[in-house]
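Here you get one chain, nothing else, as structure tokens; it is the form predicted on its own.
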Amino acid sequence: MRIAPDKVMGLEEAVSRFVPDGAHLALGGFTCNRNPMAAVYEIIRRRRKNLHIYAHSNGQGVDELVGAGCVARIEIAYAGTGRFAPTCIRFRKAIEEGRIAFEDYSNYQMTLRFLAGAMGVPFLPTRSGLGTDILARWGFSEEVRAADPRLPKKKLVVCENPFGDWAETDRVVLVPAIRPDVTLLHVQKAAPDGTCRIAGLAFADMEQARAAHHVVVTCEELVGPEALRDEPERNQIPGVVVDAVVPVPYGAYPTACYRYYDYDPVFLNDYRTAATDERRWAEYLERWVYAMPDHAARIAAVKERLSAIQADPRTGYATGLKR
């Protein structure tokens, strides 16, 4: 009987591994749900350079990565954290100084991008994106494009259907594949072997999974394959295209990760505050980046707010938060 192999590791020695300087990285997660904070705070400490970051609609990873200065380039359809930040704060300012390229697609176009990376095309056709200014302006020059053999030649293309009259139109939009050199995710559980089970919405990520080179996952519980063994079909991941497997419990906070915790409104508030300053802001990253050897000490230092954003089992969800 062939054994699986077992992945688990640290996450210095994930990070080290995987996410050198200029990666092409992708952050799974939505907004302020189940983004892999624990990777992205260890990515910040090892103040890795030149990120190109790809993601669907990510918000509190990709804000801290691009304040921490580790980012150069990113493609995305939207940033941000809802109320807490309909734009990300930092990712807004890098973006007006200029500090970073940057590139949209719709959120749906983000999509197709990584389902082509997963399928092995080198594009998706859609509608999505016709009549807008998407299709127009381009983050990235021609030039930077023909220096990076890993960036498309074309943002996109228009073109008419080879297969005749269609619908109302003829024309689509030919979206270009991703392929990161690593997705960084946050899920429950895992088991040794890689195989992963999303709770709730899975959003963008197992698209993300099967598009990328390397896959490091965290979790909130490591699990024996026979717990994943009953009801398989939950099981979005296969453990085949994973790499490493991370138990890091709390690793989305401050974010939510559905049926163990909520988002901490308390500490998106302050971050909110912290990041529209400069001061500020440096004093965060020192306190809640830097000074911290790992996730377990960030989480210690914020236990007194860990009761109020506990799931209740029936919901999924924290009852009675201030939101």
Second form
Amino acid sequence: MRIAPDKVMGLEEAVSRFVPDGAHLALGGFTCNRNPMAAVYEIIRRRRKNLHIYAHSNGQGVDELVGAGCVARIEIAYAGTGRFAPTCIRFRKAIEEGRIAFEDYSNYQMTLRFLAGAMGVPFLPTRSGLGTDILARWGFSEEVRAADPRLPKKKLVVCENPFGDWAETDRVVLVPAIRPDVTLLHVQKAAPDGTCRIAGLAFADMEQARAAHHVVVTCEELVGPEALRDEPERNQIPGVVVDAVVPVPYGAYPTACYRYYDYDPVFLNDYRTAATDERRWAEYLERWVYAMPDHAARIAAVKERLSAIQADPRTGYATGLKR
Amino acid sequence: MRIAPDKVMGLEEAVSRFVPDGAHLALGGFTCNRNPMAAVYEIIRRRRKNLHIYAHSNGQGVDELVGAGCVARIEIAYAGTGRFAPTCIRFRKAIEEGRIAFEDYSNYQMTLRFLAGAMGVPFLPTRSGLGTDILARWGFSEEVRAADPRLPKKKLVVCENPFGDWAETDRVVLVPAIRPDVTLLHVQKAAPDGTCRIAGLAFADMEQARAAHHVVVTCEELVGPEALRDEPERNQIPGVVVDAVVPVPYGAYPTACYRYYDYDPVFLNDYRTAATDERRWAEYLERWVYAMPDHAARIAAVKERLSAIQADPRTGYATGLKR
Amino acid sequence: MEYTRRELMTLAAARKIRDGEIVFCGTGISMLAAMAAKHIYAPNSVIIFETGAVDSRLEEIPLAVGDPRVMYGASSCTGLADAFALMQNPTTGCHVVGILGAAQIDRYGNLNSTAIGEYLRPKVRFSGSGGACDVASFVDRTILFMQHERRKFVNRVDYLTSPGWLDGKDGRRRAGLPGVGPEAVITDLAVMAFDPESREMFLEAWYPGGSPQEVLAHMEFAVDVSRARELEPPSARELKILREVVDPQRLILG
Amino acid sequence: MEYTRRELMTLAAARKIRDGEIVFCGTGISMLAAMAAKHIYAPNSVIIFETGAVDSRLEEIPLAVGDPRVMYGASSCTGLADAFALMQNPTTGCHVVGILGAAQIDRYGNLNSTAIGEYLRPKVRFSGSGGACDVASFVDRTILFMQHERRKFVNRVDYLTSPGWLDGKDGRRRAGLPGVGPEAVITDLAVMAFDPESREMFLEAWYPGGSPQEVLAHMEFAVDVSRARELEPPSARELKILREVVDPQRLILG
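Condition change, the form predicted on its own to the form predicted in complex with another copy of the chain:
Time for the whole complex; same chain goes first.
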């Protein structure tokens, strides 16, 4: 959080200030939609290490960070991008080869963990997971937890209902709060003070932003200071919780940004091919990330594809897109 | 909840079907804003008895229901309408004269209780109220609670943090879920299937609607079945949770309805005068509620005042209104 | 009329959806089944996604639950917190039918979509629960999609991601779970159901041209086949709507 | 320059608000103080309401926190759940100053806005907590408004609605409450503060024309007056902005 009328800065500055090595990081968006990809690529270009990632169903962003070796630990519910990669490929390899530590939750559990952080409470209750290995199996041992003040002492706790059988519930699972150092979001519109207006589904962006100590927002359009104040009920994120506002057109590419552009099926299919093979993967990173001075250069390199993914004003996506 | 493409009905039918004597009832809106007044007056006209009310900061609606003798019990955080009545007058009299049972909570506690109901969990945690009489003093005794399956066995429970000192929290207050029989809301726009679009602050309407078994929505404008589906992110309430949609212009009068009309300071000041005296109060009820066949008649009786409270398109309220 | 097994799977699941139900959709074939149900048998069913879209119109088939196509024409689009609350809340949750898939299933319909082998150093890692564990925990009944392979119908799942009937009988109730539980498993060979007492899987119907023996040969555990019959093949109308309205590009039908 | 006590009260509270703070507003004079602070001393302060409005512009003075005027020009307008979460969350909550009023106060700044007499059958019933208990529980510091009357500054509040320093010293921490606690009480006679060790109320300043003796005569309990001084009267600029910009209709100033 930061209170200032103008938080506009470049992506280099925002990543340099708010995403150091070892940062605990949450990513907005969902699978192949509104991932903060420009910020992800900037993090990879800066060769950040030892990141601790909190994710619900993050697809593309998580996979590229893991694949580039930026991630030491991840708490996650789902790593996939739908049909393009039912399981994220670099994520899968990293786990099968023992290169990252990880712990599994469900999507609702992760959402509630962000919500608990946003609410400033240590936990929230749910019935999700009773009887499952999500409860029984921990990714981080009791010893690792005891040694690290950034990890809760327990993964999940089952609690008998202290109100008897109120709400016909015998017991609930308590999920511990997450308080990321920084949450990265990509939104359609933002004002200089950080006020954000998200079109379409907000996923868990609201909870992820409010849970974090710092929030970096990339946006398709930077609007004037007053432009979003005429209908404040349409703004999901108030300016006060945001630290940096970075205008980045196509900042979610190759994932979708509702009402602006669709995911790029050509790129995502090429990505799958690249991710499957070590040599091709190294080439991908070199060509598409390290060699690019910034996101604008990356977008310029695919500019012939952009017309195909422009959003139809009626549907908000690229109607009839060859997928 | 009800799944049907067309839930439009008259207010008589909606109240008759969903608000029987003894119903557990939640009211939307806040103090002098967007109270479901048309529905409240219909309930009074039908001389409903023994209602159990769940309210956060409900002002006008609660006061008129209590004053008309419809209410047996109330769980509440705040009864007032701002400057017009810092404490609701009929509410105050009813408590001082021992005519209703009541129990006090804070606004956040009540909001969380509705949210817990909406989430289907028996309780939610907060730090609010530690060390206070809101925790220590119960309005309904342990015996009353034990005898009534509609009341949780305990008012509030203090719980040590099972995650140690996670989130720097030693202990939290657990607040029990509320599941009203019916929630009454007044919104700006609704579609026949129950989809609602609220302009401006939603208060706790979203949580109150989702917590309830049934939801009756009155609306300023009934729109076509497709009219709200172009921008679904602006609809706070999905059709599935709604049981009845009742078009009632000026359905929140004399409280405000953002972007449609302001509260009526003349009426609210007259109301205060009436509420203060038993004879005048009986006259008020007779003239303004019982003698009116419906809400349209009531609005027709004040039609010369309506121009003064029309909302300014720029501000959403009656700019410069003499208050 | 010719049809593929994938088409029959889709229709076998869609036939189980009742009008007026809320249908929770995952990715892939479960999306097809929900759309087919709405277009063929259950016009008043409401399709919801864990991402927060309620009553989506789905003019084009989404390739993920985060696909912008799930937002089209919805009654509301909020986020995950709201969508899962709707399913956990018994008032709405008990009208929800969830459609899920997985990598492994056991005789009680418990699902694994996390890992094969050791959890911490698996032979094969999958995507993880996503919303599957949540849906399987909350909603009234679930319909499961599986490929019918011996390595997938196992005595014990390597990781129990999403609760089925747990250890059978009243296992769900004992664990504190609401909802009814898994109702059917739709595979590329058969429709399986669960015994109302023991909660053990049994064969409800095999696909035309197949046999109970073929089904049993593709499972690590044996199931009761005494109640089984041959499934009705798809009608011309079912196939027409599936092919022309639901997935004309054959993005999921293949 | 002439001024009313209500004007001085408003300004005495407004002077305590720092630039860059988030100001939680209740109804009435606390709204005036927040607006005066923003217009006079703290242009980058952010006014929030429990109803969910964040960074309201307040072109006209609201008569209640549910008044549609709180929505004008805000950065976001959601609802109560979100507003209280912002205050309970330590990241934002520790930048919030809450301005509250009550019917009774004790030496530790504990507030009663519920009832005088027996709780279940009170002599006088008030509105109840509203958001006051929540704000007093969560936020970093609070500024309290009181009428300075003997029956209001009492040895023991009849009902403890909103926590101050509880029983003094580290009482808040022992109870499990975050935040710093009450910082000042602004009355129609004086500004009171709290001792950093004992957390007992003491007299910080009396109003021009008054005296410490006058203050003590209006309280049931005695307080230390040795640190007291006379308060600076309002400046012409303060009064001009208060009268011409903040409440030109004198809706709250009277």
